[in-house]
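The chain below stands alone, shown as structure tokens; this is the form predicted on its own.
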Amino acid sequence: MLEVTNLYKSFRNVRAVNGLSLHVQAGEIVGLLGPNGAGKTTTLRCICGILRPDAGQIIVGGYDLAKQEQQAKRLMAFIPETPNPYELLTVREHIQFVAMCYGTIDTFRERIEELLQRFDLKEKEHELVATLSKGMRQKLAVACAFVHNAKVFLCDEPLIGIDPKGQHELKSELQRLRDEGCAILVSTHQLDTAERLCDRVIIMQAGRKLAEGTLAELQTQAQMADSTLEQVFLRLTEEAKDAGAVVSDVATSGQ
């Protein structure tokens, strides 16, 4: 459903994504993990079309994002870490606007009441977005992602700022969509959540893929049987960091 091949993205002299390839199948939740600065957010923004990659190919539901942008984007929904909604619309108007953009206004009325109730937005539906707290803005972004018939969901730290009930509803909805055949890519620092929610994970470091697999496969790679995802993550990223430092020292000494 989602195929990313040899993705590169740089900002001036900093290479944020360095030859990354990944795939997410229909009916699968994949976690995108990594330390700060690993390139997770840049990767997601390239996939959803906010950023233009320097090189690489992104295929969404069989459509090449570079050549068939409209068709590819219709299949996607993006939940950003920091939403930037239209502040002069009301909550209800904002969700309706998104439905209109995706051509799903006919089913809007069927979904709007459920979404407002599920994410505790009903009491705020006629208030301007500008008056919402950070957590409520995040819930609005979540509701907007679910208002059209997306098949690929990209979630960048979607649980940050949301209260426990909202987090539960979001995770339940992602699992339901997974079971209905959607492909879901979730970036998160909450490793315990990733362990319970994701079918497999991809660990990034310095713009590259460091490791990929189920928890059992990563435990084998790290030689840490019966360890948690957090323990495995820390072992693999520390080992990669140490190896990088050794390579850097060797290179420096050879100059």
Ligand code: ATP
Second form
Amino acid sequence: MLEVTNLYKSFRNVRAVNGLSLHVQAGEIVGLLGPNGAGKTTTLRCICGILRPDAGQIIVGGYDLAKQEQQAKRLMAFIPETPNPYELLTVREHIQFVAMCYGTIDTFRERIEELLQRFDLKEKEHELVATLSKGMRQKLAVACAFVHNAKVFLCDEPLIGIDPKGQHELKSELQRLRDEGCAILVSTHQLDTAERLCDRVIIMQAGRKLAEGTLAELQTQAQMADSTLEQVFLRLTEEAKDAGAVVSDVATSGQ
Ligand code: ATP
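Could you drop in the structure for the form predicted in complex with the named molecule? We only have the form predicted on its own so far.
Whole complex next, starting from this chain.
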């Protein structure tokens, strides 16, 4: 459903993403993990089309993002780490606007009521977005992502700032979408959540893929049977750091 091949993206002299390849199948939740600055957000922003990669190919549901941008984008929903919504729309208008942009206004009415209830936005539906708290803005971004029948979900630290009930609703919705055949890529630092939620994880470091697999596969790679994802993550990233595999400066890396 989502296929990324040899992705490169640099900012001045920093190679944020350095030859990354990954795939997410339909019916799979994949965790995108990595230390601060590993390149997770840049990867997600390239996939959803906010950033133009320097090189590499992104295929979404069979559409090449570089050549069939609209078809590819129509299949995707992005929950950003820091939402930047339209402040002067009401909550309801904002969700409606997103549904209109994606051509899903027909199903909007039935879907919005459920989303407003689930994410505790009902009381705020006629308030301006500008008046929302940080967590409510995050919930609005979540509701916008879920209103337009996407097949590929890209979530950048989606749980940050959201209250426990909202986190529970978001995780169950992602699991439901996975079970319906959607492909979901979630970046997070919450490794206990990743362990429970994700079918597989990808660990990034310095723009590269350091490791990939199920918890059992990563335990084998780290030679740490019965360890938690957090323990395995710490071992693998520390080992790579000690081995000097964290240089991401353009001047010192491959391409
Ligand atoms: P975090 O876990 O802290 O959110 P991340 O894994 O999401 O980190 P990115 O935000 O993708 O990492 O950043 C990767 C690298 O690219 C970092 O060195 C960062 O400083 C750099 N970078 C990201 N965006 C920009 C930008 N707009 N301009 C310059 N450098 C950037």
